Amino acid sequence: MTTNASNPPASGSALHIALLGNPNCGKTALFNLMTGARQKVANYAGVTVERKEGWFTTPGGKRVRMLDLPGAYSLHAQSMDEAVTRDVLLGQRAGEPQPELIACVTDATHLRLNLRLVLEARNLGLPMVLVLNMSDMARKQGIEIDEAVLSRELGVPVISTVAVKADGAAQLLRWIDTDQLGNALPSHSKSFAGDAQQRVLDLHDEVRRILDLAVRAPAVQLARDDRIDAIVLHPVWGLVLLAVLLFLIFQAVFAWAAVPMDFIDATTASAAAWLNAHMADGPLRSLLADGVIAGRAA
């Protein structure tokens, strides 16, 4: 990847690309591994959520400018992070472009999970590309991964990357310079209407159908995945499985932290009484008594 100056090129004469991706996917990995030293980082305007933009260019002498939204695991907003990044792919957010090219970022080794989100970016009709990140990871646990396929039942191209390898993102570089922009319109896509749990449930559908197609795993982690989903994306057993595992929480940080929290504090009080009873009157003691021990048991 070769680089301008250090002067980010004019927001106007660059590819305008934004990256798209659940949390813990390796987007902000491959954005680094794009955009190198060449970034600025800033809060949006109004809100706490961080902006993230860089600037690279091509092998090809492309220049491209690069966003690094806000994780999200749904474009139908849940928290802060999802509505902006919701907000800038729509071109709702006031001083942000609507994006060129979205780039959807998934975990090749959890792309069960991750495709829900490219479902929904990908009825927003804008040129998108679906980039399979740690695929390295993906062939070493056995899953193997039929990217023709893919880039049929999804109607955008497919590309693999390795975000924590120097050269992981030639083949996304290769294409942003061959200029298939009109290619990266999706070719079909699938309403998915009703109330928000009828969508979740015609997602996972959706999502299962596609992997059954272009995925093949261990046969061992399929069934246990799909043990787990029937479990906690069930819309009864699943809202009972988040209260339970809330009232843990609350549990454990109210009711039995009560017990270590009393053992920490008796034990420093015996060692500060032993400290006052067997050292002489003085700084060190009081430094060793009411500093290092009670410092260490706040």
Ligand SMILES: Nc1nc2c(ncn2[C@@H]2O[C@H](COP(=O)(O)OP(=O)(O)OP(=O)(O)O)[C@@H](O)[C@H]2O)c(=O)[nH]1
The other form holds:
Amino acid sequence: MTTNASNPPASGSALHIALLGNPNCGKTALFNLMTGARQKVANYAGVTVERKEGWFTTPGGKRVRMLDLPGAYSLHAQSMDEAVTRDVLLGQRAGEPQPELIACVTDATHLRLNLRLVLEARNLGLPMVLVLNMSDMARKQGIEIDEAVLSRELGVPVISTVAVKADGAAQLLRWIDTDQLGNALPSHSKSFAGDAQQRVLDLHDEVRRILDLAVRAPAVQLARDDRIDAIVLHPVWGLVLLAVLLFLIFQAVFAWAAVPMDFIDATTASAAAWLNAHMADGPLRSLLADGVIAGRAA
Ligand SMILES: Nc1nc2c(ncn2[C@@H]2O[C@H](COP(=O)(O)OP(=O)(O)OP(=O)(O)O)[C@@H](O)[C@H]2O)c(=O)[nH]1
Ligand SMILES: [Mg+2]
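For comparison with the form predicted on its own, please write out the form predicted in complex with the named molecule.
Once more the chain from above appears, this time first in line as the rest of the complex follows.
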């Protein structure tokens, strides 16, 4: 599908921004808010992953091309969506220019989860701004984020947005108008090497350190997050939990699904039998019993 309100500006004549972020943090809402109807939606070549590009001119007259990247939890890709996102950011996807600025969008009410991707993205060495989206929800929940401290600790500019409010991207637009890309080059970074488990633990420690300095959340939420982290990140209990979840998924697909399947089989068989008993033989009965009912059951 293609929506088109005018033609996109030629590559090179506009600032090329990519929206990166965890699934559900509000990237598409922000993308829609900023680009309006000036969008082109297609698939990335050779994969069934949606590619959304849009364009707009800022109040200060800067032309922008914006890419709404598929949601990702990590740049160490586990899914096709994450692989596309990683490749675009690295400039390794054919026909796709490397973005000039990453707008790393986070759900401000779930920074503990969202900052892991931010820390990974910072290591790419591209200009980057951290977007604290859902800042309305964070305020309502009593979460106080010190943007200056967060910016100092991450080494990138920090901007708040509310993607579901008409002027919710005003701060981001102002930043694009007034700031230089050079100011968004991460002033420092930290690499997270080692095996997957060590990397997750190191990321978790760094996120915790930064949040301790920059965020004050109601004690109840912190205690709850700590309890969850203590279990899912535990070297033994985390693996046990994963095994239990995989077992439950397996059971749901292969055992529990038999109950509704048997029910559907029995219902359709009795409906077909009822039709056979109550309708005169002929093409209509065959159509209903062998076509419509049997077809619904298949
Ligand atoms: N209150 C509030 N809701 C928001 C905000 N931004 C997004 N939402 C809502 O959050 C939900 C998820 O937003 P999306 O834009 O679909 O999230 P996404 O990051 O594109 O998700 P994926 O495409 O799955 O990666 C939607 O219901 C939005 O309306 C915000 O700033 N404040
Ligand atoms: Mg989206």
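It should be emphasised that the depicted structure is a prediction, and the values quoted were computed from it without experimental measurement. Here, rigid core means the biggest group of C-alpha atoms that superpose within 1.5 Å across both forms. Positions refer to the first chain, counted from 1.
Once both forms are fitted on their rigid core, the CA atom of residue 265 lies 2 Å or more apart between these two forms.
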